[in-house]
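A single chain comes next, written as structure tokens; it is the form predicted alone.
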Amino acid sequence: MKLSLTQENLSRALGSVGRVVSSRSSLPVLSNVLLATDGNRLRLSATNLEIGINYWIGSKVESQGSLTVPARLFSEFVSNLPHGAIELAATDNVLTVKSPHYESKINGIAADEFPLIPTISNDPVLTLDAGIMKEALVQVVIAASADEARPVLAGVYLYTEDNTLFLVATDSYRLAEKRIELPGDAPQAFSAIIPARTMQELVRLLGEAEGDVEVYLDEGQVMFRIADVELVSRLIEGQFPNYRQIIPENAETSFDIETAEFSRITKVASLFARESAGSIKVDIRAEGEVSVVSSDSEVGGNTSKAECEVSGDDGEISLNARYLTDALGVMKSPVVTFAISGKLNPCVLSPAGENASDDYIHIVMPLRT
């Protein structure tokens, strides 16, 4: 294998594939990145056996070949090289890297020991603008569980109904649902639970992408294709909970408030709630005021207030401060509606204001105090 390419492109690709590399595997080759020529391009691949990624870079290829090299060493080395052309050559499982004033040899492992990353040859079940997909995932993935004891809650549930794509996640303490109206004819109906870690990686990739993302499904696996990048992942088996039954239909008390202001008073109150499991109380007054109250026997207490537009009667509810802060942090509208129906029922946050859409809801379960 012998080729040349730019330091900038190689460093960017290594930054993307390196996040998938397994750092604690008993198989040494899983700590490596695969370099393989593909026509006039170089393909970089990495996998941890749950997630795999292929990233193609335009190159000037003189001879074909492939080799795996330690991902961390190679990535850090390339990122410290000056911008400009880099030459790569592989002979007898040794990669030689040359650039002006630098020449290094990196010992690798034969490419045939690298696990095969599955490919899906079906037609895509969905094609969506990358920016829209990224925004939806950011709003939803934070509600997925980090505990894999219940695997279906450690994923994001994607499904279609008519011309609408739904993205849902819940850890049983909070729930986020995003709805995206799809243009044109109704797409092929599908449903899948995709690991949250895969979706977090997809968000990073979409942050660098323009154009569309294509979604491919096969038995037990999913693939996302964005330009010259493919992200492949296993699916989570199981039945996602019937989440719609916990969404309140009506509210006894609600208020509209500037998202930034509500976030500010919540964050201030949360500083005094660290020793009380993050518990805060949202106290709503019908005359047009909301208070976020926190107290701790050791550090003291805090009451933060803001004006708001209230509908209904007085009300109060106790919540986990981090869950409320997370929800406000991904709310895209400048004004948010906060709705409750008593102390023991879930609260609902949704976009508000003149130009707000009704395509997103975030539910937080109350704390029993």
Given for the second form:
Protein chains: 2
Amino acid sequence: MKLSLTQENLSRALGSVGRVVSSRSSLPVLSNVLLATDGNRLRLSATNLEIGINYWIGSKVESQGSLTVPARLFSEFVSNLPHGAIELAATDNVLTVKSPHYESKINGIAADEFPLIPTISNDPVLTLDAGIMKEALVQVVIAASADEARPVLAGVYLYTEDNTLFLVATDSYRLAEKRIELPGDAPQAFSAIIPARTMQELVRLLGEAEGDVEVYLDEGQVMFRIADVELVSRLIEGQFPNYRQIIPENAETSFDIETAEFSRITKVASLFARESAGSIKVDIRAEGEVSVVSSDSEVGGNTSKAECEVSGDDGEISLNARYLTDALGVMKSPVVTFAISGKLNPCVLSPAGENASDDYIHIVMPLRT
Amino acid sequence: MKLSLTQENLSRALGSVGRVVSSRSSLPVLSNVLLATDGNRLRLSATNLEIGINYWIGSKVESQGSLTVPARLFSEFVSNLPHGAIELAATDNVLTVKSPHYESKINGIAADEFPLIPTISNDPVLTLDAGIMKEALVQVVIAASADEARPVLAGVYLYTEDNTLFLVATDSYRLAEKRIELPGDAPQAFSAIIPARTMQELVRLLGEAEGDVEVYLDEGQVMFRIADVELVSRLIEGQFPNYRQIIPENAETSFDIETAEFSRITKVASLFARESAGSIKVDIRAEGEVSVVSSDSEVGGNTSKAECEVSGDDGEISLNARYLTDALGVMKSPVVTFAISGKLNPCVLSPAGENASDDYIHIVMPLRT
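Requested next: the structure of the form predicted in complex with a further copy of the same chain (the form predicted alone having been shown above).
Below, the chain from earlier opens the complete complex, with every other chain and molecule after it.
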């Protein structure tokens, strides 16, 4: 293998594929990144056996070949090189890297020990603007479960219904649902539960990407393609809970408030709620005031207030402050509606104010106090 | 105690004094910050029994008094409040904090349990521009020892000689010396070894400070005063090593190089030197080239080169890459001189190029290979 490419392209690609490398795998080759020529391009691949990435970059290929090298060392090394041309050459499992003033040899492992990252050659089930997909995932993935006790809850549920794509996640304490209207004719019907970790990786890959992301499904697998990058992941098997039944239809009490202000008074109250595992009370007065209260504990107590427009009666609900802060943190609209129906039913946060879209809800279950 | 002040001033003061609070002390009151009225000002104090800070801020004091409250909680709380006026009131060891929309109670500990932070009422032994002091400390403190095995090496040695202030630190592997010419008449003669941790704290306090810093010395103690802030610390007892004898007087080989370029080729080489505990070789060719070489190891090997102006013969020296990177990192001048006399003597780094001042040297001991 012998080729040349630019430091800028190689460094960017290594930054992306490097994140899925498992640094503590028992299989040494999994700490490596695969470099393989593919016509006039270089393919970089990395996998932790759950997620795999293939990343192609344009190169001047003199001779074909492939080799794997330690991902972390290679990535740090390349990122410290000056911009401009880099020459890569592989002989006897040693990669020689040359750039003006720098010459390194990196010991590798033969490419045939590297696991195959499968590709999916069906037609895509969905094509969507990368920016829209990223924004939707950021709003939803935060509600997925961090533990694997109930595997389906550690995923994001994607499905189409009529002309709408739904993205849903819940860890059973909170739930986020985003709806995206799909343009054109009726889209292909599909549903899939995709690991939250895969979705977090996709969010990073989407980064500042322009253009479209394509979604491919196959037996037990999903693939996302953004330009010259493919992210492949296993799917989660099982049935996603019938979540719609827990979304309250009406509210006894609701108010509109500036998202930043609500976030701030919640954060201040949460400082005093550490001893009570983050429990805070949202106290709504019909005359137009909301208080976030952390009850007295060993360190002290706090009441934070804001004026707001209230519809309905007085009301109160106890919540985990972190879930409320998380929800407000992914709310795009500058104004949010907070709605409750008594202290035993979940509260609903949704975008409000002028021009707010009606395509997102975030539900938080109450704490019983 | 009852008073009002601005969120901005209180938050800034808490940020500064909070850093010396020992969060894991066996004495609970040491996790607290002392609030005490002092005429028309509020004094905030914190100490870890080695370093103490007194910080005064202007306040509208209605009634005098004092109380200590948990530093971390109080600081986080205040930093999250909106800008503007804050009211503090203490009754029965409870601090009530009011600002528009926020009301909190924080349980405290009586002020008389808080240790006294001594002040020094002598005349200052030195008055220096805060910016000059900060820059000098940054360049020197990095060479101090991080462990206390030899206490004097865990400090920065300050002394005056003729019209010059010397700041010196060494961990026995490297040494940094900064000289500052003092204006006016002969300064007061003094010498003191000040803990490196105190100096790091002083660097932070000097931050963007304008004006002068005053240095006060007393039996076993040092105090720095910057406007309304006093930093008090114990001194280190003992004799600082007679360091001048290890500074080489002449060089067999030396070269001038751009500081950033030298730093970059060292960093790249160091990536390959992890197995050899950071050992790299600087190889100088009289015809005008320097290489930084990490010898072949299990991961591979690297040679990084730069062109430069060499005086004298060929030469080489083995160094710990981190010490070289550290030294280059605190070098202010865009060009640096690197000088050696054989592979067994220390190397000397000093500012070079146009307008470079001749007031700093950084010495790194060689590795014997």
